[in-house]
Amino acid sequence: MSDSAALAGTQPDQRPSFGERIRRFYSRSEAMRGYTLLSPTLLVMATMLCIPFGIMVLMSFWTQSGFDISTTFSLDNYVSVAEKPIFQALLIRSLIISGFCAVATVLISYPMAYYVAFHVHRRKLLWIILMTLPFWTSYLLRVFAWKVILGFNGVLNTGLMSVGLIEQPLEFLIYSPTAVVITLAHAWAAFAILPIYVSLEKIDRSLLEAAADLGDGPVRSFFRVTLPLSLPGVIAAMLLIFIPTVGDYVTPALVGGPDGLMMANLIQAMFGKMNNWPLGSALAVSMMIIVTLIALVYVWITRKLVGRIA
């Protein structure tokens, strides 16, 4: 007790300053410590993409003619992206070649992720690592590298010609929607066997020991205990496949043709060649309205189908 608090006859003041309570509340909020872990990454999405996809909003309600923009609030252009029949079956196209991508992708990762899981017992980490290895490379090394294996006289064609298997080149290998979807497979394959592997790599041994006690063979054991308990990594593969090639404008650019375009390709030329930004933002936003949308709609279809396997 201070010798003034003695004199008067009263208790010094015991309330925390504004800074000891910060301080205690920070040592107690677990969310409040994560949430400054998260900040610088939070500050550069907040600049990097929240102000650019607010400019680009503003922007799809401002209409163009010639070179000169109209500030004007308007719908023009989305009533355009919805009465025009190039976009809406640009989009179309879009959502079905991505749909496949993802499937495909999904399909081909699943087994080398099963066999990472299940059946390498040494050096996991050195087999992921072998995974990714095609991965370590350029982006558009690997496109013009599919042009070279799909291409007219490309290896595909030239090997099946050389055994007598087709007497002329397989012209459904590029330029098409066939080799968007093969070239993004593997593109995005690394993506779809990590969260695989995860969710199998949690799956309770126990169970498929319970199974095989229980007289399950492999098949059966697989489709009643593995398959539904690696569902969560299968649907968030589908997801992180789906949404961005949705979005992907260099692959169907290099080896789409004119069959092979996707939306991202008329938006980059909205944005480059055709000069319209307003228009090309009402398309860019209305298609990540729809891809938002197609994904609740599957996430909360994929949840249902999930509870009801539980």
Second form
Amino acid sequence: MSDSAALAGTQPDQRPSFGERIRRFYSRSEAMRGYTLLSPTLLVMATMLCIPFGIMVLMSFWTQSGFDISTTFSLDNYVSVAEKPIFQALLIRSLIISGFCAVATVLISYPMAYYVAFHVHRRKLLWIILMTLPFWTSYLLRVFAWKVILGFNGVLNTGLMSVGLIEQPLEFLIYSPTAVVITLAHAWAAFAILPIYVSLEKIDRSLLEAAADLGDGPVRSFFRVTLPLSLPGVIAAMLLIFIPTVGDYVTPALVGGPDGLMMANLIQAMFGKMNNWPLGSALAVSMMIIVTLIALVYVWITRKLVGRIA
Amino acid sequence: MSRPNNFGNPSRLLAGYAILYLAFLYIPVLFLPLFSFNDALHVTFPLKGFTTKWYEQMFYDEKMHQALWNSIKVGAVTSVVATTLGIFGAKAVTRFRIPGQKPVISVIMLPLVIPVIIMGVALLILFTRIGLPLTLFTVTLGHILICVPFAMATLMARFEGFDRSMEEAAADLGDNAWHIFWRVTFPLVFPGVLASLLLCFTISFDEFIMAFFLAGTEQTLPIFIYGQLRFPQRLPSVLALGACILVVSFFVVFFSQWLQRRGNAKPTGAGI
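What would the structure be for the form predicted together with its partner chain, rather than the form predicted alone?
Below is the entire complex, every chain and molecule, led by the chain shown above.
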């Protein structure tokens, strides 16, 4: 009785050290517990990414002859990717269109994100939802809407003609790289606004006050404080638009015309009408490698630049 | 913050720009409902007259209903599976210090920066090689791959947003891990779970390229719409459908964003 009472009396004093020991034991195996919990997600994602990509890379070294696929290792596909001018032309065009699109989208979205981050004080949430809402509606129908606007008898041409600004419909509006850039810029705007907004919102406002106190005008403090500090958001936005749009298939197919077709349309053709899966795989792999290289070089350069400014 | 608006004029200039920007975002989208009530076959200005016949036509289009139902099935399974995987992943990376956490998160987030067509083609090759027939099941697998990063991002924000001492308190009171999850963690992250479900459903419902490669003969709604875009006489009823999708997805997304951001904006732990 007295023993157990003594035990009960001493236990609260010992508990912290005991609990600490348990905590230490758990923190040592924390990594294991974390990985156990993470394993289903990681396993599904890793297998769904690695195995298909592995097989695609493997297939890119096979060759198609008629209806048969020869599984002997060959570099033929890559040789033709490197040598045939049409492949290079399409790849370069895809990169240029997506690059233009990323730059244009970031340029037009920055002031918008800036406005909401710095000049909207109430109802920020409403503005953010308003800016991202169109992004969640049917992608196909948004692209189609641009076809209606930019078309030969489209809204823009009939509008400009009725005002008297032009006499003939502008033909370059639709079925051109311009149409692809405009449509993509509209479709991917949310990917520019959100990262830029987040990076602007993170900026410590006292830095701007300090700049103002030290005599910087609004323009100077923007270029010396706000812009450099928001560059991570700009970099993220550029990548989030550039990389997926290089592989876009729908927009070029609907509004691109023959001059606006991109890499994805060619890859699709290889898996469809042309029925040359190995060559299609080689095209896909080449595109991935080139886009990854560009992204890495871009990140490396911008990191250096940001480092120099900061 | 003491001088939030000391630039005066630039603010008004920016406000004007913001309105132009919103017009750029919304005008193309609003053409859909506008032309869906237009009494003409061709989608051009000037508008002819008001009609609801395209909506009536839509109600009798069996193929459209089949495609719609397919998309709903795929979207429902995708959102549940992706969100479940997202919950595991988000809880693991926000609750435990895991060595190599950053690369692990990068792997899960990878589909965000891989062109969809490449993932679609790679999965197509895999499924064909192992002899898996292309059905709605294969589309669902592809959509899960795309949706998990979105689910993770949504749920990580939510898991980081509340006080983990609540879980610790439950643990101190003797609850086991499973109980803690159901009785403490899950109610707290529930708005995030709902937001993730809705977002994944919306993404899957709208996804075209992956489905285009993996659907075989079973059409999802975007594939059906894409097929219709080539036929001018079918366009108006597609616009009517588009207008309906627009209204529904506006509500769904508005609700989910509101849920998620409202939850995150709260002071930690005040969710009970």
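Fair warning: this is a prediction, and the values are worked out from it, not measured in the lab. Here the rigid core means the biggest group of C-alpha atoms that line up within 1.5 Å when the two forms are laid on top of each other. Numbering follows the first chain given and starts at 1.
If you fit the rigid core between the two forms, you'll see the Cα of Gly34 move by 2 angstroms or more.
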